[in-house]
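Just the one chain here, the form predicted alone, laid out as structure tokens.
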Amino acid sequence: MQKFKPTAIVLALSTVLLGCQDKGPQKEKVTIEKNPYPSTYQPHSTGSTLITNATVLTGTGERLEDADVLLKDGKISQVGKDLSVQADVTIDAQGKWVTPGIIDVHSHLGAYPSPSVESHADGNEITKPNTAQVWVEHSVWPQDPGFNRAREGGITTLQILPGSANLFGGRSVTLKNVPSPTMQGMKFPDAPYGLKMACGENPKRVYGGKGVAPYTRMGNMAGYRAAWAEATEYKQAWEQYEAAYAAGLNPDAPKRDIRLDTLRGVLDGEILIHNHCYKAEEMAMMIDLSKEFNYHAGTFHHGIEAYKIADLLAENGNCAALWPDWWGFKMEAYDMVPENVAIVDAVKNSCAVVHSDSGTTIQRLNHEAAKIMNTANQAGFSLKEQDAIKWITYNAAKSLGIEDKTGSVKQGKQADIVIWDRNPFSVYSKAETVYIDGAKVYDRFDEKYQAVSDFMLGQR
């Protein structure tokens, strides 16, 4: 006969119900602070800037010629031709291009900063297959010179992720790319947290080599399922507690578990999944896994074989964050085609994103997108600049759950804008001026707007 062994969560739930027998005065309700490290970022701009006569790529599929963009009080106030407005500063951008600020959904800046030395390598908590309790924001060194180099390439927003050693690597954080002495001073207000997961070779290599599960891909899946089953019980225990308390009873709260807090956040739809996953069949399994436990599978990062399941990704509302030409460095990254991004993008309701996962490539993400456009067009696609820009702006914002705030040149959005000296998909293009919330944070011709990290003081 099968014996039932009660889990800690079931025991906690029993404690809740027993506590409900207490008819005395209600104790103070136990609540979990979901944002104990809030953003302290404050936009700097209260003035206005009018950019005139530019070629504008909106990030949502439009290309506007000889267009004007008015930035006012940190927002995009107007977009159009021959705007009849006065501004504190007017820039004639004839011959130049304007795009939304570039967004990288996959960065490790600050957690794996420059210089790359062991004492600064804080991106992978390689101690257990499930470390959902760690938050990468607690590893971010805001003085990493890489943030400044990325800003020079037009990066205004970026997601910092933990590494991919574990089945559950921990929480990600989305940052505004502004100079700040603290992580919280960069933290994108109200951006959802992410949870880094990883498929395939990495978890089984790291732990299987130690004789610890997972040793195989089926071991990976078993680890995910066990964790989500436990998280489901944890969520139910807290919901039982809250319902009993609301009914006027006096229950005892379940025992707090910060690892399960993160997984419960996913089940409640508050935390987005970002899954390192290369192979088509594994991405499909992760979608099935999400349906088994009733959460959304989110964005697949590094999806080398995404082109094989482009229809499935679009149907399920998954973004795919991809490289243009980086593959073949391990077996699961072998079966790539250079048109991967274009094939995913071609499906209705798709969400193709170009990411970096590199402190170097992040400095020229526009050129990464350009490579895809060129390669795909040689293969018969008809992609244009207004198509390619969305891979590193609007679609990236959608992947991070902030598309209502940034990622496109649209009235009311945050004024995260880049002025390029020419077509940003030219190999010769450079970002001339970068604005975040309407404040100039980089100017190629003015050192006052070229931030220097403390680490680089005295160095050239």
Second form
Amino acid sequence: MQKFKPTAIVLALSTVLLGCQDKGPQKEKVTIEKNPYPSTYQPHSTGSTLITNATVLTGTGERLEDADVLLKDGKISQVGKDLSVQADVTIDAQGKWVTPGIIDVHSHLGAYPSPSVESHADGNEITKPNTAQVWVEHSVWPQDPGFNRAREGGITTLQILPGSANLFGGRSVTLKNVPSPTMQGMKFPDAPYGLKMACGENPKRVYGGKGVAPYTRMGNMAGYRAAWAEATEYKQAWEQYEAAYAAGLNPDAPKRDIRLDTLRGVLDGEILIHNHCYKAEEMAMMIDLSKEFNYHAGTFHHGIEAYKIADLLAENGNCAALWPDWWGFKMEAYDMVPENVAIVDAVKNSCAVVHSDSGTTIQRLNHEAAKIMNTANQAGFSLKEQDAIKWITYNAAKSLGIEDKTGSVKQGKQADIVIWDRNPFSVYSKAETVYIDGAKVYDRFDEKYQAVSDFMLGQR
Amino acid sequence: MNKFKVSLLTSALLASSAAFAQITAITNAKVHTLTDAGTLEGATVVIEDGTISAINPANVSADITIDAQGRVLTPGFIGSMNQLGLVEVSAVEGSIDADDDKADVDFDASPAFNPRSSLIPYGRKGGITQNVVVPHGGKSIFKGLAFVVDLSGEFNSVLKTRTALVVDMGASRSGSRAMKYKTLTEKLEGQQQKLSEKTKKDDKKAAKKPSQEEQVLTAVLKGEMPVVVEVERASDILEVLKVKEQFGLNLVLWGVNDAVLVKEHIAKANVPVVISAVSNLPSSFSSLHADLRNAGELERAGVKVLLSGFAFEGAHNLYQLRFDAGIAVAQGMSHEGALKAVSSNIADVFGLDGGKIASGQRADLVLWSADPFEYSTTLDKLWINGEEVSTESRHDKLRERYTTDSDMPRAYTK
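Could you give the coordinates for the form predicted in complex with its partner chain, as opposed to the form predicted alone above?
Below: every chain and molecule of the assembly, starting with the one above.
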């Protein structure tokens, strides 16, 4: 492994050396399989559904009155007024509201499922400050009854993250919220992987408590920097191998390191950072850290103090995934303001997201957004439903790198749609029908479309 | 003032001795009385000396008249089953006074209550005016004694101590829940025995002043002090009902995610339940029947339902109790029932002054722009013990600081 030869000169020299040493026919090239646990998800239906006369929130800032939406072959086929088309099923949605499927960028469903018993605690590999080698998809229990409860709340897509004890907690996975006996049956096709990082109190509490690094916030930063320096060398070693091989030489491949594969994926821009980071000064340093090692700092989750640096986040293209009102459970969550999301959102080129981190509030992300919208309006903002919905649809999709596929009611997008019985920002609102890729996956009035997990079957 | 022994009587005296010269009249309000009088449209409520002195009087002579313009007046809502004023930051040990390894039957945490906690003004934003504080206890199944505070932020805001005995009878990570029944019944039988001996013998030894624990257990056995039992599983609920029957307890069930399975038993035993409206995950094998519809189903079965916040949220987000009540309504509870579940039912069960709008009641009132459960509704005015109280908290100061333009660094914006 070439990890102690980081500079360009050394790399060039070693290429020459490799060239001298490696004669003869080339061995088979060593490549890293980037998708060894691929999605097997298939949409359940390819029929067509016409939803008529609805109030439609597009997820991209528009509100359409008395609008029709045609779902066909798993895609949103048309959006407009009085569409004169035939469909297999037509739903009169007079008085009802239609939104894109709701997306939660921060869930632990399946990894911390219900019942929350010892045998089910699969979300947090609390063994080393850097466990970038773990993939949370290998922990997901698809029978978690919480997936069904979330679907009843309009959740069509969700990112499962490993927990936040570690500087690098491992890879995330993005799932379609469909019932399946396997994780791969839920896996969102072609969604990028995420890497969970965590700032602040959690890593220093967990490892400091054991008397090992990191013990402090400066220890956290030292841990990140050491890891990115190592990952940079790993990336260079592979690039050097690939270049030499491409030049017709016969180099030895670097030693495979599953942990560094993940960090390299970030450096290559293939894996997106999802960083649990509460405090303004820490988010700012994480942005500088990303510049030091030439990657993008991604989305900050739980950024209780994001409102203090709203400009900085927008300038650097960072999404902020936030709660409306959780606070006070630790010091870094003390400076909460309920208008946090609205303040972040008010800046040009911002990306404000509402997330849950909860099996309970994931069922009502529309209500979470409603709290913020109304509280902010009382403080002088003038937000409307069409503005607030994007916090849990389009912006969430953007944070996950899937905004070209889902997150808005727009022609050509995946037909992930929720029909609400009324304004979804009312406390009395409920999802009536939920579609994923045009297939009905939940119907409030039809038991046929109410999934029950294997665990709950016969228990009640 | 000895704030640790404030009874309802003395707090009423304190209120009347304060400088409450003014009479406030709130006119033209939609008043949810939560009494037999029901909901009154265009009504007038008069406040004097911390008390509701009249509703719809023939003549109104007030120092301050507030025209509600048809807006909604409710009693202040009442939080419960949380550690308000005993926990500032959950992960900061030095800010937590809700538990102690040695806590047992007579653990009274009220001397540690902090009326200046930053959680209190924030709680007022949700129209919360009083709160039943419950300690976390320690190793014993007896978690200690609940107490009642108002959210005025004043140093005399502990209204009532020794309000209820809190007992945990749920599943444990180690040992058997059967041992908990043994512990509970032996403790009660032991005290019963002492009391019967005392009535038989009239010697000096029997006349000895009873210990704190004995006083609590005696009040419990006489039915004077409610016993709040935290329990989830249906079979456990039935066991606890047996204990109530055996000892004549004034029982309150708390948690009870499986209650709908035995709702008729609970109704027949006339036992109120405290539940969270939003608990609907089978978080353990004891709560497989957790469901958003439970509040409505229990109400329809004739059970008195009290709503508390979701366990994880604790007291920090007490303000959302009204939204939880709204969710209960969306899932089948009556609107009136949900209002009572966050006010008068709590007052009735724990013997508080408040939770209703009626002459002679403590004037804890909230004026809302519309339906108090709805997200778009604003809290326009709040009175605690007849005094109008601000709903501004440090959260507002922070928001103002970071949204106000200034040539100076933010730290100079106050």
